[in-house]
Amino acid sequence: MSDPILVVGAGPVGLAVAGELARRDVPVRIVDTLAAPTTESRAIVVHARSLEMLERVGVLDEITESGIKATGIEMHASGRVLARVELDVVDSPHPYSVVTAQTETERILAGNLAKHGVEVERGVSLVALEQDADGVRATLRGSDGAEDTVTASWLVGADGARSAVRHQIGSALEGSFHGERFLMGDVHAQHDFDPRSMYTFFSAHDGPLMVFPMKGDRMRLIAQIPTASADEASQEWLQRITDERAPGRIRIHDSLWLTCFEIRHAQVPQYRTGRVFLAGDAAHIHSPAGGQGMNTGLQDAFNLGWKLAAAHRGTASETLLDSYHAERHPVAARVIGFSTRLTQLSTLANPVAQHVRNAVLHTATGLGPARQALADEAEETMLAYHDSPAVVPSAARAKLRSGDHLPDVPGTDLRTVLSAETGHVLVTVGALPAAAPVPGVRQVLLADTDAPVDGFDAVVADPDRRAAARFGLTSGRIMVRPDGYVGAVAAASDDRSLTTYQELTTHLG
């Protein structure tokens, strides 16, 4: 039997990896150096394209039940409303974030882990490793001190911003490691705003204020303040800061959690090195603003936790787990962008500029277009992969590329069909008879009815042709990767790029 795969780290990414990997039957250790789950709620928003991965895994009722659906960002500047974005636009099953504390987001993620008779190891520390081409080493230090060397056939290092894993392989984080400083504090307040929406308060001097209402009373605070103070963190200095940039709005009851700390901007060069995987923060940091740090770490699980199974297996091209750099890569220094720029423009300290960024905002987000790009950059529903080394180029004509997340079709169930499966689909529109088998493979069938149609594992109702249209594709194939994304699509009268897609993710040896 083969080593397990270790995951160093137990916060929502390494839960989630392991969680991926479990539920396809692959060995996981997962440890933490935590004796006990954190209390701190460092990330608070799920977004849309996080929650369709979390439907796949069977989280999604949870996630959502414990937190509060946001349709909207609204953002205020001299007393009015100065833009408001609706989120409920974007092209997804759940057009919404969910704002929960990620203690509950962990607490879900460990709950479904253990479902696959899979329990974090606390208390435990990685404190060295080494690794050759048939697998890895790793040094574990108890919480009693006791060293234990353990071997494994892949290890993720998913354990934060000052990762261990990422200092024993010796890579770094490049980019910005100076820059604005910021109060944040988990409270419970009395206040007068919807909590269907998330809020930004930008001021004339002192910076911004970032309100986020949670469940009941509790609510998400984060304030710049200057770069240069050394102060504590307190309810006190917090209040001051509220009274000063939504005046009237929130009284503070008591406090959670109070912190400070200074936005950067940085990722490692290579998220892959030999049989090591960087993910989540350990790979990319940068500014809260935009609430997309765990989701994007949550991503790399997504991405990262099929292909590392397949690996397991020993199915898996070296293409394909390279492909976890060449399309992770892309989008957290996407991400870090369009945080950069957030920050910047809520952090303008000249009048000009700051009448400037307010006239442009409010011009801006009154045109569709615009109002559309920003909710689809809040919600990572615009998130392709057209330029990885693992999907096939589209040779048909239609709508649908190659790398693009499958959109849902409502009126059918290929959502659940699709939700229901581990490994790869390949889903046929019109009246084309079943692919040759495929090991690992499930052919599923868009049809007028839902019939069984022999060659096929299932059939999906689409009698008025929805999907075809919602495609473009009148008919032909379309090869639907674990993660939801697009592999490749094959007009009827030619499958050549499907026996390519599989000759470039699979191990032919």
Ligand SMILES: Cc1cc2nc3c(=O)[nH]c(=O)nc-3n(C[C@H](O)[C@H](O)[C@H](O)COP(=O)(O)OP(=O)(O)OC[C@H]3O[C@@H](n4cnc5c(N)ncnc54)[C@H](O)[C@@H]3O)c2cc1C
Given for the second form:
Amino acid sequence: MSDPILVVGAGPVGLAVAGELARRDVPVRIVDTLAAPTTESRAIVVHARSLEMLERVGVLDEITESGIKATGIEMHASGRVLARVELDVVDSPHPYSVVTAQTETERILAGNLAKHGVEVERGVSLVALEQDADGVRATLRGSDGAEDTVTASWLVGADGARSAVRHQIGSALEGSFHGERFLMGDVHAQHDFDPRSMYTFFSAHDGPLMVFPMKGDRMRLIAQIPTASADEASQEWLQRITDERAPGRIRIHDSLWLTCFEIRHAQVPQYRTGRVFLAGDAAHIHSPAGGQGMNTGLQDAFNLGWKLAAAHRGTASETLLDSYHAERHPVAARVIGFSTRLTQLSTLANPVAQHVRNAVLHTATGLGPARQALADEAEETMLAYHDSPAVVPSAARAKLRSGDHLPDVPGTDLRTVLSAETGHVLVTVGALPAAAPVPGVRQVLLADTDAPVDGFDAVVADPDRRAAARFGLTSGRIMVRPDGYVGAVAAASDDRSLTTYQELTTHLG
Ligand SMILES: Cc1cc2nc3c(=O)[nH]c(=O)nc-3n(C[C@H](O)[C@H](O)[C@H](O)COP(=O)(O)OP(=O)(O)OC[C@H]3O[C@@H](n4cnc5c(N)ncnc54)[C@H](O)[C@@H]3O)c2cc1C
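Show the other one: the form predicted together with this ligand, since we just had the form predicted alone.
Okay, now the whole complex, with that chain kicking things off.
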């Protein structure tokens, strides 16, 4: 048996990658410097696209129960509501964010990993690594200082913003390392906010205050503070700022976590170096303004997990492995752009610019398309890999395109059937016979009833042809990747797209 895959770092991203490998029966080790899980709540918003992925993992209910559903974003200025964006317009079976502490997300992901028989090896740090064409040798140091060199078939650096893996492979974050400064607190408080929304209060003289109601009387408060400020984070300071920017609405009882942080935006130029992959904060860091740091990292994990599982089996082409960088690097670049613009917009100091911002936001969010675009961007439901080298450009004249995330078809069991799969699924729409079998690819037919049909592993009832309408494809086949994205869309007469997909992604040598 070949060496296990080594995951360095048991934050949300490392736990998610290891989970994706373990549920595909790939041997995996996961190590973390910390002797116990962190108590810092950090990321508190899990977006719709991440929820779709967590549903596949089987932990959606646990995540949802651990927090509250937020279905709207509200922006305030000068004592009035400037704009409100409803999130339920996004194209997702879970059109909302779950607001829950990162400690909860990590607890649930670690529990999932344990269910697959993998425990985090704690108090263990990666201190050195070497690689060649056959594998990786990593030096691990225990909390007692003892070192051990282990071998791994592949290595994932999910060891956060100060990544040792990144340093060891000679890579570096490139970007801006100084920016606006914020005071952040997780507190228990009395307040009059509807917990189903997230709020930003723009202030004429100071920066914004962001308010996220959480479960019970818990809240996350983030307030811009002067860049030069060297003051220690304190509850009194946070209360004073809250009173100024959202007068009379929040009374803080006690604080669970208080910290000051500066916004930085940076990314590594390459996510893959031979047998080593970087994911999460090790690969990209950005402003918490868009709440997308952890979410982007989680989606790195879901993109990488199935590709590395195929690599471990020896069936992944170089194109497939390189597609991790090709697909995920532009996503983080876009998130950096979005959260930078959001931060700049929120922190405008010039009164004329503030006035223009408020007027534009008020007018634009009164328009359906602008509200939709903002909701899609916030919930990451616009994410697609159309330009990936590992998807086949669509020849079929379908609404659905290669690289899209396969949309849900309400009124059918398609999502439930797909969620149960860990590999590729070929979905047939229309009265076609099963395609020639391909090892590792399950075939699902959408038909009038769910009665078994020869050659298909499952049949999903769709008597009203909802899938055909949703996909804009009356008769054809869709290759759905293990992460739910579409690898190829083929019209009924086209077998070439499917074989091209196989040739692109599978090691044929
Ligand atoms: C104050 C603050 C507020 C934030 N708010 C938000 C938010 O609202 N929304 C959002 O989406 N994101 C937010 N983030 C960002 C979010 O927390 C990160 O994006 C997320 O934690 C990244 O997860 P990760 O697994 O990549 O890295 P981390 O969570 O940093 O995990 C890395 C792990 O690697 C371990 N490690 C490090 N070095 C080694 C080594 N050499 N060997 C072994 N293990 C090692 C560490 O102990 C750690 O457990 C916030 C961050 C901060 C600091």
